[in-house]
Each structure stands twice: as C-alpha cells, then as structure tokens.
Amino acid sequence: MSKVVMLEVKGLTTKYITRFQEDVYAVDHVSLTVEEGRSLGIAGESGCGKSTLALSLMGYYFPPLHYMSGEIIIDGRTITEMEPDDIRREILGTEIAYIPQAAMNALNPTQKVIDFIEDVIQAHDPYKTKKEIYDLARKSFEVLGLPADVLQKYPVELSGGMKQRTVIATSVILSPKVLIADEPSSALDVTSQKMVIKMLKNLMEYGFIKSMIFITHELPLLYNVTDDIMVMYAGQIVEKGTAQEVVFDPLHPYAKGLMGSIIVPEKGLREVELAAIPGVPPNLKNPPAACRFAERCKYVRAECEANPVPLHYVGGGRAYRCILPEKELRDIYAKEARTREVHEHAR
C-alpha cells in the first residue's frame, strides 16, 4: 500500500535581499518528500541553508526573506498559491508547525503557559472555551510526560529543558500534519537533550503529528531520530537517502567529510580518525555556477568547475550531487580506508 505524502516540495528557491539590494540565494531548487509516519533529518554546517529552508517551508515570508519559485504542497494543498493571511489562519499550527532554534525563548515571560496556549488555539478557533482549552492542554501535556501544573506556571519558573518541552507540546497542540524542529536539542544539557528527543519520538507514536522534519548539524543524532536524511551544502541538496545509508555509507565527498569530522559513539565508527574539511563555504551572494563544493573537495577535477552538477539517483530515494560515478567514489573511499588501516597497524 502506498504511503500518503504529507509534504512535497518541488524546486523551491528562496533568497534574502540585503539592505544593499544584494541577492543571497540561501535555498536553491530544493525538492523533497515526507511521507506519513516518517521523519526526515536535514544536516549541514552552519550557514548551509537549513534554517532558511525550514522558514521557507512554512510559506509565510517576511523580508528580508523572499519566495522566488517552486511549490510547497502540504497534505494536497499548494500553499505557495495561497495568500499570507490564509496561510496564517488555515495552515500554520494546524497543517504545519515550527519549533525554532532557542525555542525556550518563544514563551511570553508575562504570561502563564496556559494563557499562551489559549492565544495559540483561539487564533484558529475563537469559539473554543477556556475550559475546553485547559482540558485539551492538560491531556496533551500528561500524555507527553509533562505535569499538568506546568500550565499554571510562568516561564521563569521552568528549567531550560522544561521550557523546551513546553514549547514543543504547545506547537503540536492542534495536531499538525508536519512538524519542523530546528535544532530542538541545542543549548541543553545531555539529560534534557535525551528527554526532548524522547518527546519528539513520542509525538508520532501518540498521533500528535503525522510526520516530522528534524534539523541539526549532527549527522549521528539524526541516525537515532529520523528515518531519512538530507545533507545540505551552500543552499543545495548534496545527498539524500535513508539514515542508515547516509550515516554509514555516505557518497558525496561533503557528506563523507561531515561524518569524518564528528566524534561518533556508534560501533564501527568510533575508531575512525577525525578529519577536518578544509576551507569555508562559498559566498551565496555570488555562488559558483558549477559544483559549490569544488574549492574544498580533495577529489576535484577540472570538469567539476565547468558545469552545474545535478542530483544523481542511484536507486530508491538515494541521490548525490557529484560528477564522479558511484563506483569510482566507492573505490576511492575503500582505498583510503585501506591506507588508514595500514598506517594504524604500523603505529
């Protein structure tokens, strides 16, 4: 039986316009699909376009961010054809919800949590009574492992981890089809991170959401949270596949370098020597017309800097953006692995 597609994005391009009227193409022809019951992880270093993509997927643009082209379809509705007020009223919170970076600061310090939730719900359903809202919030919080007395507290009375979980619970109070979580575990201690991750996993299990996009710069974290992973670099997708494929068998040199530069506790990867990716990403005010990773890639060829590089699909949903054939890349990586083994044995 075919899966229901919750979110489909076709060739989405968005840009920032600076105060000097310069165009910064932070999301460049991005396409993706998220099916019901599945979660997609988006990884990449700071400045690659992850958070801009998250904002763009909401279909609600504020300067300096501007929509350029492409389609965003949520549960069959093309929101890029809708008016901003209709998106705010009919889509945001009910069809798609967003947990921003530093979400713990999203709560109003002058309001109790329940008052904040009332504002959120009544913006979509002004006829809901205070009792109905309280009963809904209490039930939702208890199912997600949050004590009901949190509803009567001010944000200052909550710990950082509790505030983060409160914002997450509030974001899904209207059962959106798609939840976008932008670095939801950053700035938290390890214990709080674990609780937040467990809570996000429970959201689909308990039916609060139907699908999720989880954004982070940590590929290994995505392996434990998401079903599929998409790696971004300089505003473009450079690799996508299942979490197992991208973490343990990356094809694109950038994805390979990203994995090699992270301390990974997973068995089979923790013994691998760390490696840094040289250089810096290109300036997106004037990105390269060809491969955007060419200046930092140790496998670069002359043709890499000559023409744009499309995504190459190699079976299923697996794809990577590189001119080198899959077999050649695998042979290169295998040779490097053998060389490392020889050096480690010589020590």
Partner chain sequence: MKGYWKYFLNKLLWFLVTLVCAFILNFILPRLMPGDPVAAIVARLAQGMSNATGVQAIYQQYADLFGTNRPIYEQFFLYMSNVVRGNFGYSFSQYPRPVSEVLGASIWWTIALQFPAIIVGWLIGNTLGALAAYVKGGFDKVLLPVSIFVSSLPPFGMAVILMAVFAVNLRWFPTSGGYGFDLLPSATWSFVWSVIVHYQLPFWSIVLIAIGGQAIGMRSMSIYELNADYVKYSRFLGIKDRKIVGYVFRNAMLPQITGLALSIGTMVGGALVAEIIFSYPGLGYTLLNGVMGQDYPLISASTLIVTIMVLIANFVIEILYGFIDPRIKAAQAD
The other form holds:
Amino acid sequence: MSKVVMLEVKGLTTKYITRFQEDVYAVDHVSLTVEEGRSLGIAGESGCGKSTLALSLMGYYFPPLHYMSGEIIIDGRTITEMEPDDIRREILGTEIAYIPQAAMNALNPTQKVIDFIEDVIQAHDPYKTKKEIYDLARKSFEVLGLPADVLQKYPVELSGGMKQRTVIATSVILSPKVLIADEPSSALDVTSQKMVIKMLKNLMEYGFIKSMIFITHELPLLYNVTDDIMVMYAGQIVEKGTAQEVVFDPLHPYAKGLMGSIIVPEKGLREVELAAIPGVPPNLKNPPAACRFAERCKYVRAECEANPVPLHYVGGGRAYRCILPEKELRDIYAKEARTREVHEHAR
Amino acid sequence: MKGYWKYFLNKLLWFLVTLVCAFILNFILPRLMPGDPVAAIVARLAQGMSNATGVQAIYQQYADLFGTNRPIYEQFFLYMSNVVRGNFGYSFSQYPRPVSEVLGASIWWTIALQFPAIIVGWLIGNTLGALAAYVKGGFDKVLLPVSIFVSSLPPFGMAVILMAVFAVNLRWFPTSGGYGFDLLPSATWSFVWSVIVHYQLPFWSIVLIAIGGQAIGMRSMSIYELNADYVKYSRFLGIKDRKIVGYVFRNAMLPQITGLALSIGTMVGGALVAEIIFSYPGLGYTLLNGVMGQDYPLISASTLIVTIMVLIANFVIEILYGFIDPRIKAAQAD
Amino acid sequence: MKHTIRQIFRSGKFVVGFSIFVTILLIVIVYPLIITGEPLGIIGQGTFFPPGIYVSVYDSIGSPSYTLFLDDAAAKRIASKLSNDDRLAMKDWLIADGVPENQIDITDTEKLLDLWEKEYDPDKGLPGMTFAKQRYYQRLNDSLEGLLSTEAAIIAAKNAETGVLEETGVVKQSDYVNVGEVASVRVLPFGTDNFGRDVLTELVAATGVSLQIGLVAGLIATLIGLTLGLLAGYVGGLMDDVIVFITNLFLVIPTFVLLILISFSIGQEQRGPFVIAVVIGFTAWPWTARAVRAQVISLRNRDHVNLSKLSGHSIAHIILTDILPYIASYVIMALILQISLGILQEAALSILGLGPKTTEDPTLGLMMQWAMIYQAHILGKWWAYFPPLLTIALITFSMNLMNTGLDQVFNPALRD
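I would like to compare: after the form predicted on its own, may I see the structure of the form predicted in complex with its partner chain?
Zooming out: every chain and molecule, the one shown earlier first.
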C-alpha cells in the first residue's frame, strides 16, 4: 500500500456563533491523516461535532460556522492559507468533495441534473462546452451504474435512492482526491442503502476518488466500509485506530460504551446504533476544561476533573484520550467481562 | 409539451368548475335568505306609490324578469341565459339605465387601476423581500417591521392616509374622481392628463399595501431557500455565490406566484374599498352606490363580475406558472 | 411549556406586539371605569369640533378673574384673527382696488388696517372676483372690527322687568381665569365626530366591539378550519377529496364578494355586530383548513401516531393527544391571524355600508364609515377618521408582530 498522504489535518478548531452571539466550539483541536486508498470513519452520538467536522474539513466557511485555527493540507497544499475564492475555484469539487447528510434535498429542485452538473464543471472550467460536459457526465454515470436518462430529469422525478446516487455521482464528477460523506445512507430504505454503500465502495476502485471520510452513527456500516475509525465526543477526538482495533478493542471508556452494543449477534447488527450510554454530552458553549466525558464515565476519578486530558498515542496511529494507562483500562474491561459472564452463568 | 397540455387542461377544467360554482353561489346566496328578493325590490321601488295596480304591475314585471314564480332550477337557467347575453336587468338606483351599461362604464376603470397596481406592488415587494433576506442587517431590521406595519393597514386606510397627506394637505393631487369634474371623457390632452393625475393616489395606495405583504412573504421564502440543503451542497461543489443566489431567488419566487394566484381575490376586495375612498369611478364605487340605493341587480351583477375577473386572473397566473416552473411539465409527463 | 413561553418572550417582535395589544386591551377595559357616559351620547351641537380643551364661556365669566400683564397677549389676539393668508388676501384686494403695491406693508398691522379701513368697500365687487371671494372679504372685514381696540368688553344682562340691557360686568383685556377654577371644562382629545359625539369615548367603545367581532369571527373560522383540516388530513380518502375541493373553491372565490352578498341578503335590520362576526367567521376558514391539513399530513405517518394507531386508540383520541398538541402553536398563529382579519373585514364591510346596523355599539369600521360619509377626510377633519384607522392598524400590527415572533420561535429556519 502506498504511503502518500491525501488529507492531513493539524489542530483544526472551528466554532459556531449563535444568534445570541455565543460561541460554540464544535470542533476542538482535531488532527487526522488519511492516506491514499484508505477510508476513515468518524463515529459519535448526534451533536458530538462529527457533522461540523465534515463541514470544517472543506476549508470553506460561512456563517454561522467560523474557522479559528489549525491546518488542512490536501495532497500537499495547505488550503487553510488560501483565499476563499481560490479555495472555491481550485479546491472544492476538484480536490475535496462533499456528500451532505440530507441528500434528499441536496439538488436544486428546479434544475435538471445535467444543468446542475454543467454549473459545477463550469465553476472550475468556464471553457468546457456543453457537449464535453454531457459526455463526461454520461460516462461517469454509466460507470457508476446509473442510467444516463437521469441526467435529463428534475430531482422530483427521482426516487430517494436514485437521488442519493445521483448526488454521489455529481460529487465525484471532477475526481476529487478526498470525499467526505456525511451519513449518506441514513434516510434510505434497506435496498437503496445497500446500493449506496456498494457505490461508495466502488468509487475508489474505479478511480473517482483517492480517499474517503465516512461519517455515520451506524456502527456496522462503519466497520464494513472503512479502514480506520475515529470516535468523537464533545468536539474532540477520544479514540482512533484501525476499524478492527476500535471496534473490537476500544480503549476510551466512551468508545467502549459505544462498541459494547455491537457484539450482540441475535439482535441483528443493522439495528444496533450508537449511544447507549446514560447521560447527555456537555454543553459546548461552556465545555469542562478537564475530561469532557468525566460526568458520564463509569470509571471516573478525582484526577479526571483536574486537568485537560491530552490524546495519548500508543503507536501505529492508535490514540485515545484518557488519563488511565492502556494496561489499566484493559484490566478494568477484562474484569468487567468476567463478572458479566459469571452473572450470565448464574442465571 | 404533452405534460404542459395536461396541466393546462387540468387548470382549465378547474377554472370552469369554479366559475360554475361561483355562479351558483351568486345566484343562490341571496335566495337562501328569508324573503322574496322581488318583493323587497318592489317594496323599495313602490315607495310613495299609492296605486296598487301599479305596484302589482311592477311586481309582475320583475317576477317575470327573475322568473321567481317558476321552479328554482328553471330560475337558475333563466338567470344564466340572461347573464350570458349580458342582460342583468335594470339598475334600480339609476333607472332606466340597464345594469350592463352601469357596469360597462366602471369595469375598465377598475381593471386599469387594480391589475397594474397589483403587479407593480408584487414586483417591488418581492425585490425588497429578496434583498432583505440576502443583505440582512440594518436593511432587514428596518424593512421587516415597516412591511408588517404597512401590510397591517387596511387598503382603505392607506388610501385615506395618502389622501390626507398628498391631496388635502399638500394639494399635489385631487381628492376624488377618475378625472376632473369639469371635463368630459375625450381624447384630449387635458383629459388624459387629468386621468393620469387622478390615477396616482388610488394606484399607489394599492401598490404600497401589496408591497408590504409580498415583501414579508418573499423574505420568509428566501430565508427558507437560503438555508436549503442544495445551497450548502452547491457551495461545497465550488459554484459561485452569485449563481447560487440565482437558484435561491428563482425557487423562492415560484411559491410567490402561486401565492399571488391565491391572494388576488383578497387584494381585489381590499382595492375595491380603496376605490371607494377616492370616489374612483370603478366597480368599488358602483358597489357602494348599489348598497346605498338598495340596488339588488347592480350588487348581484358587480359581485359576479368581480368574481369572474378574479377567477380569470387566477387562471392566467396558473397558466403562466406552468411555463415558469419546469417541474410542472416534468411531473405531468409520466 | 414553561420553556416555550420563556423562549417566546425572548423574541423582540413578539414582546413589542404583545405590549401594544395588551395596552389597547387595558385601555378598553379601564377607560369606561374612569369616564362613564354613553359612548354614543351626542354632546355637541354641530359637526367635527376640533380636539382640545373646552371651557365653558358662561362659567368663565363667573369665575374669579386675575389680572395678568402679558406683553404678547395683544399680538396673539391679532395673529389669531388676522393670519398671514388674510394679510396677503387684503393686499390682493388693495392692489386690485388701485393702491400702489409699494405702499402696502403687510407686516405692519396698524398701517395695513388703517389702509384697509380707508379703502375697503364691502359693496364694491372687483372684476373677476367670485361671489364666494366677495363674501370672504366681507367676513374678514367684520372680524377685523375693533381688533386694535384696547377697550374692555362689557357684559350686560337683560333686566327681567324692563327688558333693558344693564351692565353687569366688564372684561378687561388683561383679565384671566384659571381653567382649574372654571366649573365646567371638558377635554376632548379627539374632538367630536359628525354627530357631535366625543370621538375618544366612542373610539374606546368601538375598539372593544371590534375586538369582540374579531374574536368571534376568528374563533369560528379557526374552529371550522381546524375541524375540516383535521378530517381531511387525518381521515383522508374521499373525505379529503371533498374537503380539499370545497376549500380550494372558497380560496379562489373572493371572500369579500361572499361577504357582500351575504351581508346584503341578510338585510339591514338583522345585521348586528354579532351576526357580522359570524358571517365573517363563516367565510374566512379556508386558509386555516388548508394550512392545518398540510400540517396534519406531515404528522400522519410519524412514529408516535403509528404507535397510537397500533395500540388501538380511537380516531378522536389520536387526534386529541397525538396530533393536536403538535399543531397547537400553528393553530394559535392561525387564530391570531384570523382575529386581525376579522377586524379588517368588518371595517371594509362597514365602509361599503354593509357593516353592523347598530345604534348602541360603535365599531371601528362604522366610525370610519361615518367619517367618510361626512367627508371628514376631504375636509381635513383628521380626528374623526385617523384615530379609528390608527387603532385598526395598531391592533393588526400588534397581532402580525406577535405572529412573526411566534413564527421565528417555532420555525428556527426563519431566525436570523
């Protein structure tokens, strides 16, 4: 596997300014790396900042979201240093592309699909002719398994699944290096969901994109689709590692809580969602200075609420944000598992 | 084009159905009320008439005209065939002028006043509303309350205020009438100028009211569209803001057009009362005269004409809308 | 619930609208407790007395008099009788009469009056002068009589026995009375109307009646609209088709036309304020029905409704507990809108002469109609039409503001 880094983010911090002029830090010093040919999944409860992270990664900010600090480097170019209009012309759509959460309404309802694609392409290359654009669009759509007559339709004429696939095909029409997909399948029926996921998996294979960030609250999807997983809590990364590691050997108590529900085969993986942990995340207008999870953590100690907790790197890209050493956490989890087994046997 | 025809026929059918229903209502509402309209008319007409045979003769004449001595469905067809031939009977208050003549003199004043005013008000209102949504800040903070206040004013209120300021105090414009009282309708410059001068205040009172309501509607629609998912998505694909604003306003405009179709009846109703304030020689003033003179045929005919005008306007807007909104053709095609 | 209310009161627009409305409501309730008297009692003989403080002339004479030496008293007296327009008119007359223009100085009152006295002849018509103009000069001349006099005015009473006038008192130009000591003083902030009634008292009563008309009309319209909207949206099927057809029909047929036809047909005798309110209510429901239906349809397939259906609850139960609470905010906004619409419709109908026929209860629309019939707007008698107009505008404005505020709370997309 090649080691070319497609997307590198260092200490990215962004905030929302509400209409009452309050600051909400939804993305707090996030750093991550995605290499060519790999996909990164981001998990967390709703409101944890994962969707905001997706928006922030685009490098193109408009109210109420504001950039504070940090760097975003795409294939060697630091886009956080560029002018907004240059980002619009040179980066968006061509280097990094986005698939929105509610793709149902992502297409302008009064425009044919092909007209929208024309606007997208001409925003970057005003000299492309209609004919060239049409040929390009038809080819990409066919490769991705979409009928070419979709191009001549209005969004209202497309079914939900078809609309979502059209959005995906449109997003990657300029072969971006990074694709950010924010819950692309959450509002669809099972069949459409499968087709969308299959399509996303194919994108890299067919060379439309070089790397992908996939955001969802459905754990099994994350495990099946992505190579690496990052767990967010209250605007911060609390754990990252390969999919295998994070799902089957989580270190952070929050990640552990999330993943705890995954290995319940009889329930059917699809039904299982994240966030089965009692309590609510802290208010990001005024987050605790120390560990943000302390309030809900089963293993909380006095030290937890004293100082900010840094992210501990434990090698191989693995990291977690907790004051307890790796070994101690593993011991606690092992002990818990044993007592649970004993309980189950007793019954 | 096939899709459009389907839409057109659908709307045409709806237009005809509403027309018939409006007709029936116009016919039946006065007859639902206790008392015989003809008796009421004759009672009024025969005031001061001591000759009983004369009263009887008048009664007979109107009973024949309205066919009140026949079954109700026959009356309806009689009424319909009379209306279709433009025969609304005689005006009581302006006897012996036929109603059709009274209306014929006033209807064009109303059309020439109201439709341009409503269209101008709609255009200005939508532009201001879109600007308020896009520019935000101080402009929006001023425009919104002002628009709410203006649209809270009844149309006749705006008419009274404009008249008090510009006609009574500043004397820039005349207070009443459609043209100078010392002139006769003719194709002379002085007459045309007089008509133009008399046109201003009624026109602007209707325009201002329309601006208020439309600006509020367009502002909400635009804000709604500006927050739509496709705006964010288009931005993230690198499309220029100017182009996206184009999408937004086009999409926000479409509901405003259907909104106009639905509210045109209310707007015309309000504008009729504004006409009265200026004694403008249109349908509003004719209606007032009808009410004051207890002139039943005149009222019935005026309301019918107003309804038909509104229905036609409504139909025309819907038809135009079919051309403007591409989804109509697409949705009907399959 | 508490949270929602707190949020509503954080909206500036709602608070402003609410304050205006409550102020109006308080005035309507409190005013009659302080100023009692028939709202439609005729207190003045004559039409359109201007706003101001009315002091009994008779009582003034009998009140203790004080002597004040005020320098500007004479100037004020002259100015009130002889306006600048009058001076210009005098100049015109004199020039037309052949006096050279440079001899006339309209700023020097004494000289001007001297000249006028010398030259003016009431019987002399000037070429091109209308009769009305001639009358104007005659009146002006009469009022100038004794303007520069410094003599006191004599008060005389007729001797009951001899019938001869006998001097009973003298009023010097430096005599003053204290308004507070005059027995009868009446403040008429908005003057009187065309029938000589106190406009303010009438206005307060009219506002109360108009609000009641609006409330009755709004409640009826909302109730009908809500019922039809719920039936169409929730029950669906044929019921939906029929209701949608009727609603659309009444949406395009102008409401105002229906109002005219019905009000006219009811006949003048039967048209009380309540009847008008009912008629308005029965013609205003289609908007609400349409809006409620749309809301209900979007709710119909929500999980909690489906759950309730599966639990075997009755339609009435589902509508009451699973649908109504979710559209309550919407219905309240519709009600507010309908109330203000009802007030506007009453006013429009009244101006047409189809408003309530009443001799006891004024309404805002009737006040407008009376003022219009007596041409207050053309005669510039603003106090007769402007107060009711402003009240209508303030009521509807406050309600629209409240609605905009509520809308911003319940539809967050409209916020910024």
